[in-house]
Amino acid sequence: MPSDTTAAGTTVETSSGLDVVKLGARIGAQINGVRLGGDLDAATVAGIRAALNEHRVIFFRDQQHLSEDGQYEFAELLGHPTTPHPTLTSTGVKSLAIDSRHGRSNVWHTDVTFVDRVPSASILRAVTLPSYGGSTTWASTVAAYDSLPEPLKRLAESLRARHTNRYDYAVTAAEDHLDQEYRREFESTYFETEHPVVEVHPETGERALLLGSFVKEFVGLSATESRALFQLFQQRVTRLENTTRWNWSLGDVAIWDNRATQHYAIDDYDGSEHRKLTRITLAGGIPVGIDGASSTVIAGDAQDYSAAESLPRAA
């Protein structure tokens, strides 16, 4: 594999022999010549999973010809697809569609987190784009873990959050841009799990921060202080030395560790403009702190969403 420095980012050398140009130190990488589908053969899967553990969320350009059935069966590759969502029922079978008509989530999350068995990842297929704008930025909630001074390791490590798809932390009802019928339907079926602060990694071992916009309160913390814990992790967790952005084209794949970052989608575009993405999400298991007690379910079964991923954890 060549080694050379790109305009995009380096090269870097992988025993799958799949050419991975790094786009960070500590997030982002494009994968080139790769043409996803289901019939991608073990090594390169292997190589893909490899990749994305490593830099955390990994692009795509050029898949025009993925369909939504071509995107389901290369996810079927990766792990096992969950349902589209745990309450929006009617917008597809296989995706969720995310479309700027039903509104503009533009605030930092993990998918789904108000659920015990939080995705392990996500892939994100652009099928129509706005003429400027709309870009995606993801951020990594291990490196946002390791910038932590010592104290705070330990004060996050001793926390435990509660998540609900009724409770984002960073919208108040002026700054909500979702349309309250799709609000509505995500609302209609109340969850809420009460996560770790600090997720073990199940395959690499890695801590990571587990917050994001359903982050309700911490346990045994008043709002206000539950307020300004959350301002201050996540302060870390959007560093820009944290994060990566992708500019979007017809075609292009992202692929995203769901354990080990946040994403944000940019309201940079005028309203005149429409933006749609597949999203198809894999199952993941039921995080687990350093302490290694669980996630516990408060209120609602996710059992429909999906089945709950059992993977040997990493030592």
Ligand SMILES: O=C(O)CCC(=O)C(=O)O
Contents of the next structure:
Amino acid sequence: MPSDTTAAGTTVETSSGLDVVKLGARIGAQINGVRLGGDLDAATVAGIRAALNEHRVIFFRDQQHLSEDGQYEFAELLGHPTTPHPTLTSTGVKSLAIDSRHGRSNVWHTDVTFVDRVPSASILRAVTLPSYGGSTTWASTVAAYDSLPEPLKRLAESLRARHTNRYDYAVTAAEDHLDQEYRREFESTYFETEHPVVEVHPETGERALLLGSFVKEFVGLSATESRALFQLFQQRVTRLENTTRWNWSLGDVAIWDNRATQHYAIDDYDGSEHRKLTRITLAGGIPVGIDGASSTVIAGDAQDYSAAESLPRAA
Ligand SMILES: O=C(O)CCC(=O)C(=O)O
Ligand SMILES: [Fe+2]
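Switching from the form predicted on its own: structure of the form predicted together with this ligand?
Complete assembly follows, chain above in first position.
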């Protein structure tokens, strides 16, 4: 891939015509010089899509011009927006409010894995920020899989896991950062889906670990065995080398590939500080394991949330 080196020494990739600055070897890039909106040309949108496939999470600064409508119109260029959430429907029509008054997502997760049609991507825009802290970290689940020793790859490939929206069974009241009303709405319809632990990415053909905090258990294993294996694989996902951390400024937009990442919102600002971001999510397909077996629904119907995208699958 052709590249230039700037005076600052950072590598700028030029193959897509976009100014893409890598933030780490395994995950993350910042894209400069793009004004996001519904009027972007097709080549730029294709470049953004390619950067997302390559870097897993991409960041744009200085998008203060974007409103919720502009964010939505841009989302429509990149894919098919879902409704805001399968159960959280009271916070908006076009977008999901990520608001510290409702809760703090300080747990490693891939979004909405309790349904069969796992979203392909999300677009997150900073609206109100605390005066310190409140950054977000993403981890590459492709890098996590790739860095596993061969026997653990084979083990992960042989497993399926059940994901539900009644998560964090062991959470104590003191640790529970979710507002009670919000939790009630989150859990108002029960969803449970069985996914392969190793998913084949539909666009890149890469293998990725599909886990995160909505996992309840591995199929065929005891609760104790499930917990032990979950920790083993999650530790690989969250190794710092597999992550990138973003310190938000107002006007920033992050886009992540939800089929290749987990994320964690760092709860290091005080309760008096308000933090709000606006999320618009893009529909995805039903995950497929390396044996070609798809995810299966155990409970709940997510049709109203999102049409299951059927993309031509990578070889
Ligand atoms: O608050 C954040 O930075 C991220 C929250 C989150 O988990 C999400 O937007 O999906
Ligand atoms: Fe999330």
